[in-house]
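The chain below stands alone and is given as structure tokens, in the form predicted on its own.
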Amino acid sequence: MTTQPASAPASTDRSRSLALYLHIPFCTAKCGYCDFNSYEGLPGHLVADYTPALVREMELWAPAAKDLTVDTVFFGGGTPSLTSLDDMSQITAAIRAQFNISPDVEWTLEANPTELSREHLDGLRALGVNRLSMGVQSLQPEELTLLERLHSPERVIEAVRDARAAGFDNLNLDLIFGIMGQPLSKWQDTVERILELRPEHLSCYALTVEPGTALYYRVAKSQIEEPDPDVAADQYEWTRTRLAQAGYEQYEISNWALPGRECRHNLVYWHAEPYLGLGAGAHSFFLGRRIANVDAPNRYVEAVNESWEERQATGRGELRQIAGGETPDEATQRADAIILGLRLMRGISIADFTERFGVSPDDAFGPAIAKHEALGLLERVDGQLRLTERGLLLSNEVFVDLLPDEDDD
């Protein structure tokens, strides 16, 4: 297997930085494995009302972010590539008007190969979108059918070709392994064909059967078998070796990039840094609080409009689109930082953690760290605490022991 990077680059002060996430909940069809807040077949008027509500929510939040600089913007979903260029123009213009945008901001948009046209890609690029994340999942027709994906392998290749022609030089492709009935050879074939396209970034996820999804009920009714974790582990280990041979650096459990092409937006999450989520069901960690918007798009639109109208009339008013939130205590913040940080291949800097929280990782999590070091799942290298190669396969066993106890301060 491949070796892990020995040390982390010098840390930078990101105390005045902010990441923006914008949720577009609409889909042509909902995939059987998907448990995201996404919807198909919503009324046309609701789709039309969504962009103005999103713009109004930006205006509601902008005063709280006036001293921060936005370094990354991420359009997720759902299927953001379904959004018309006219609507995208309104949204991107509002972001620039309401927030302080870094000159080298990373603009990522998630897309499905099915909906992408060369004209649409040209338009997105002209609006400033400079990173495309495409949901490929597989290049095997039978696996795409099982996952209820609407595109063909050939369409993926066409979409990548069109994206390159439109000027996208930062492209991520999402892939899924561990699909039920998927032999190693089929996964290898998908990866080898993807490598021929030379994307700058690859996200490779093991299939999880989430409760409430169509796939979950098919498994529960014994219509299809469960994924085999042993096969998935073999596929994951082969992937690590093969992608390293191809020049990709694994920087997170499920993510690989050509040098310098890591996803800056997702690094904000793994570093437990602030981000503001806009849109139906969007989550935030902002101003020291975790908050979540209402899921239902119709209720989201109504709540934002009510809040905006009250703000216009009185100059103040609550943000009704927020469904709930909490201020995480110190123990929870420490647990978030170590669990998210350990997803990164370099792990966490012991010195940086100690400076941030006033206690070392051993002071905060001594028994759990000692346990998993003894089991060979954690190790220390050059001042970093990180998962071992075996620990990458059993990371959840480590993470569960790092969760705060309910009676922690």
Second form
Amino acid sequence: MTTQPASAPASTDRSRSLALYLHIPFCTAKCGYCDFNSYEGLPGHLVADYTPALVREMELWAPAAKDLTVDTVFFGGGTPSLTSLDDMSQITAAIRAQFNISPDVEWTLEANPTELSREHLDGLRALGVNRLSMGVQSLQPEELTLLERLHSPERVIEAVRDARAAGFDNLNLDLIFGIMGQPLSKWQDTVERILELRPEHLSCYALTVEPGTALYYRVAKSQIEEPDPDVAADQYEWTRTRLAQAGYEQYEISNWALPGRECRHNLVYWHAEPYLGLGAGAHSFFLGRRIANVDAPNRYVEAVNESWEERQATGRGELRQIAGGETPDEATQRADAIILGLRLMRGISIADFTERFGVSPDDAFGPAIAKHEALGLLERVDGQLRLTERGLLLSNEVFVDLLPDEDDD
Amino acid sequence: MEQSRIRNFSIIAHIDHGKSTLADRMLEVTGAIELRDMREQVLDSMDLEREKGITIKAQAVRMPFTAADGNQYEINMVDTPGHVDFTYEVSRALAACEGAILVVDATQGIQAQTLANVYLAMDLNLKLIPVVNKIDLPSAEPERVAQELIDVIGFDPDEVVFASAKTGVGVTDILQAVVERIPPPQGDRNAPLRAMVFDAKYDAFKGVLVYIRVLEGRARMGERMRLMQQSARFEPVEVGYFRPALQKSDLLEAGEVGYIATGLKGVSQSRVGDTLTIDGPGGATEPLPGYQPAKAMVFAGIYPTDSDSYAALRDALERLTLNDAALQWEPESSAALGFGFRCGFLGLLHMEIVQERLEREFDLDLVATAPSVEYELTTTGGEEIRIDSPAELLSPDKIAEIREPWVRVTISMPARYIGTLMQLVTERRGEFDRVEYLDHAEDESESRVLGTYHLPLSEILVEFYDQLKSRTSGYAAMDYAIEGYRRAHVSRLDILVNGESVDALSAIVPTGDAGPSGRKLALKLKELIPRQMFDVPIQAAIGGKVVARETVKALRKNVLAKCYGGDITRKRKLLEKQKKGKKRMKMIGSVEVPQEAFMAVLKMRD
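Could the form predicted in complex with the partner chain be shown next, to go alongside the form predicted on its own?
Complete assembly follows, chain above in first position.
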């Protein structure tokens, strides 16, 4: 249990693989809907200190990962495309030095179309980045303004064209639907124009007004209306049909890909396989533990440096950048596995789940599964348990009933 | 202490007029409490009391005071609960005293409820000391308010004491006035013991503590005692007085205020107003006058959200009853809500306090049904019955007559709101009685008046107070007293959720208004019941005939957004929050109904 944690998958091959996530918390401007760990306007020296800290954090973790092969690398943010090519080359060199990298590694970088130059794209490609995930969100100027995105629709088209020219043949575009005041027709227009760009992958997320964001306060103060969930549902249903027609396969609640172009990195999360997160506020599921780094970039840099210096001096050193963690108990592992697995269109394999936990999904979650099968939100097909078409947009209703019971509230 | 050196007084004040602050200041000035033990509202020991700024339980404290004549006096302050629901409790606290301080806010003037308590005190022949408080505030009008006291209650101009409890100005003058003006107690210390209980509290170690004023005779340790009305007998565990902490003294004599720890298990055996005497030949034969058994005016069902908590709710009610003799309850079951309790309360505030204490102190998730009054029914067969729940209302063909309780409501306000009030009262089936002027301002509309109205009690339960406050911009204050029963024309409105009749959502409404009420209630429920996995029809019906229908449309979207950097713990927490919200809802068939829906009938007029 402790040595081979929740990762134990069907194929032994995957048990030796690792996904690497690197968090870049900097942005030119924080978007109104964003509640991620990202910051605008941080002092220059902090941005400069961040890269060496990331490199040192890799050195701290490397011994624990020495027997593993990195299959996917993902730079998330924040805005990783803001990091200079100099810094990127230091970081990628360190990754290659500290970890075993698979020859067919999927190497993704999240990019913002605003400041993405052709030169920068060429540089990234040369460093080994082979997949770009671009935050487009919308191609309607008024929606981009509402979301406080700085780019224009034209900039998106240019950035995609430049990325293609730089040799990126694996491209994801992020889109947001269910925006307040957004009629179905506007969403359809955005999707149609995106399809003309033929990205290999599309992520379509419903806008969530998260507490603490600028958008949340504007809604709370009635400056803008709340998103209409029924319009969002109409948009989602139309999207599923339209993207299928265009040859995209939906493999997760919010993700579509051309055949063979699923995001391998995100599949690691949904398969509850191990990943190591580096950087401020990064999350890991590693050695059976779920771990979170401190959020504030300055505290992260200090903590990593202290740990690294202690390690240099004494050969030991606790990982001070870790803010908290948990070792999920058996019940939580089962719940995580089924909740994450059900996000995938194929759902979970009943046989694999039973083999992994020694108990079938029905024995572990019987009444909840029966209830949602009766409600038409879950179904069984070919030994798989999965969400129905209707269950996709109502997945939380299913998931809350799969959470482990808490007796201590 | 000999009786000539004892003074017993109470404080009459409207909420927020500074009673608790004045009490705090007196404790400081007399040194009854060390400064380091001082905190705000020191006599209000419950969290709820501090939060709401009101006194729920009565309290008492003994203070030593050296008066201008150089003599040391023993001054007992008996603090009273400050709300209309507790009028009887207030009257007993007043009956424990020879005088009262009437505190009026210099920025506000006399309020209806204060006046009601002044009349209570006058009926009991208490000497009143008028105090105009908060004279330090920029908006204070001490002279105008003093004139109001002179005109309305008939004080002499030189009787009025000006003070600021906040700054301490005038506090010693008040204490001096207490010594000079309030007569000392005069009970015969050699007569058989008669002490009046003005409050009771449960103590886990000493059993029930009765708060008493000894009117005649002596109460001492070692003598068996009994409570005459409730016939409870006990040997005292402890005898003492308040400082305000309990202070053992082993003896209380006629004229004194203190407590007796009875060892009894439960305050239901020690109703406020009861008479304490010696058990046996040395005891009194006649109880003191003025006792009234507790009478609940408002009734509601209280159910655990989770039926597994039924036993925990029963235990909690038992424990609360140890401290609250006015709370009545008996088991009740509802087809919709399962097993719970029908509870009787003194009024709406009392209901609210009980519900909050159950949820807070006992960590229970509860569903309370809309409060109801008690109706009197004469059946066609000539039988007389009383009902306090819509579910018990017989079908119209079995009812010969139905009667409901009415109240006399007094409202103090600036004269410009007389018309507004008239409208509010008429909307609620009420009647105008009279308006009296409390003062005469230059601008007639600014004069303060006291309006008297008659309304069905059920009508003032339904957001009457909130409406009164909002329509008069907060300038009006009210008091009410039960008058008796009058004939009523009411029907039961039934609610069907998803095709099933839900007894706990039924309401008794005026027959003439039943159709519109049904439509409003169905609409309100549509707002309050969240969208489910399927369409939920809501119907209102009278006598089996559907008068309104609304539909809560099926939920289509409840999905998590982007999962950032593999932060699964956080997503789980979001789901857990949703789960907690669902747990607080009551399952009616397969429909999740939130607690607020059961109070929808109260919100219908929005």
